[in-house]
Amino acid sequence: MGSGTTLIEAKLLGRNAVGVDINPQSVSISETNLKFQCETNARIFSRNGNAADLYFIKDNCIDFICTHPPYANIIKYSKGMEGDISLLAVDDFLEEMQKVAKESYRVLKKGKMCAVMIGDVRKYGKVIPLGFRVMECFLQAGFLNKEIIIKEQHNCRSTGHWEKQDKNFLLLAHEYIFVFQK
């Protein structure tokens, strides 16, 4: 859920929504940037717990998952918080992913979609293709690829960094947004 972006967009369009974030501290923005008066009646949940776990949302219920999960060790979002998955290497980073993609296709209505966004890693020097081995967790859930969407990244917080760089590689300046149907 990070700081309620999606939330804040859903109860602008009345619509209904459930954040989840595994960090307590992310839960408490949410809910701060959730308190605006707003002419819809969106009722707009945010709950501290884990996306590999939604034992409080029925079989399917949910019409549309949008997710954008940490990026597997890049940038932390906790300091040793218990199943903080950007904390993970990327093996044990793709086994938890493959827990969110069971648990968001259980919840997901059948014909519904499931958005995620996430973009690759570079480590020493070679490219680690993180956002296709995350899409590969999403199908062997049993979701439906229905379109990959790259999008070209503007605020990458290292690239003033790499451009004074003498280096042989190109930038990482994108992500992809997979849309899965169930």
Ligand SMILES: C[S@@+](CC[C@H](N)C(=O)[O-])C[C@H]1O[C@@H](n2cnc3c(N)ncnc32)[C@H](O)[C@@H]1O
The other form holds:
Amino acid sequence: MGSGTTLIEAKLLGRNAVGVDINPQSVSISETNLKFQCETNARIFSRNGNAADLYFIKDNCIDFICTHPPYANIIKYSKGMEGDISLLAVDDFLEEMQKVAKESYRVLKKGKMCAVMIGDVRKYGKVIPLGFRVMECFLQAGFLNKEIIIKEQHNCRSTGHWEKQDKNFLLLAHEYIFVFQK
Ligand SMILES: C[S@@+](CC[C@H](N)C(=O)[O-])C[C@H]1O[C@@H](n2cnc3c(N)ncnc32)[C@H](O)[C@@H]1O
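Moving from the form predicted on its own, what structure would you give for the form predicted in complex with the named molecule?
What follows is the whole complex; the chain from before opens it.
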């Protein structure tokens, strides 16, 4: 959920939605951001929980999944919170994402889509293709690749340095939106 962007869009579009975030602070921020009047009658639920264990959602009952996980530990969303995958280095992060992919596959209806936004990371000047490694987790869970969308990043820390940067590597200025089909 983060700050609730996806739930806000669901509400505006009149789509029933359940949002999940491991961090109770994210739940309360999202609930505050969702306090606005709109003409739709969407039923929106926010839930403090772990995307790697969606025990409170039955098999084959969700029409669409939209998820934006942390990019391993590039930005830490909590301090020492159990289950927060933003505290994990790449290998442990991918192990948890495998569970997220498996749970996503379980709860989604057959034929429906699961969209995942994720970016790559760089360590010691080398690119770690986190996006494609997360993609593999979803393929291993049984999903098929429907689309790979490249999302150009604007107004991020690297934007102004893209052309005039003086280091011997290119700055990452895109993210992926993988659209998987069950
Ligand atoms: C990149 S942010 C999402 C931002 C969101 N798209 C928005 O617009 O605000 C990633 C979120 O994943 C949450 N998170 C980390 N580990 C999680 C887990 N195991 N299950 C569910 N959410 C988790 C973090 O608390 C954080 O809010």
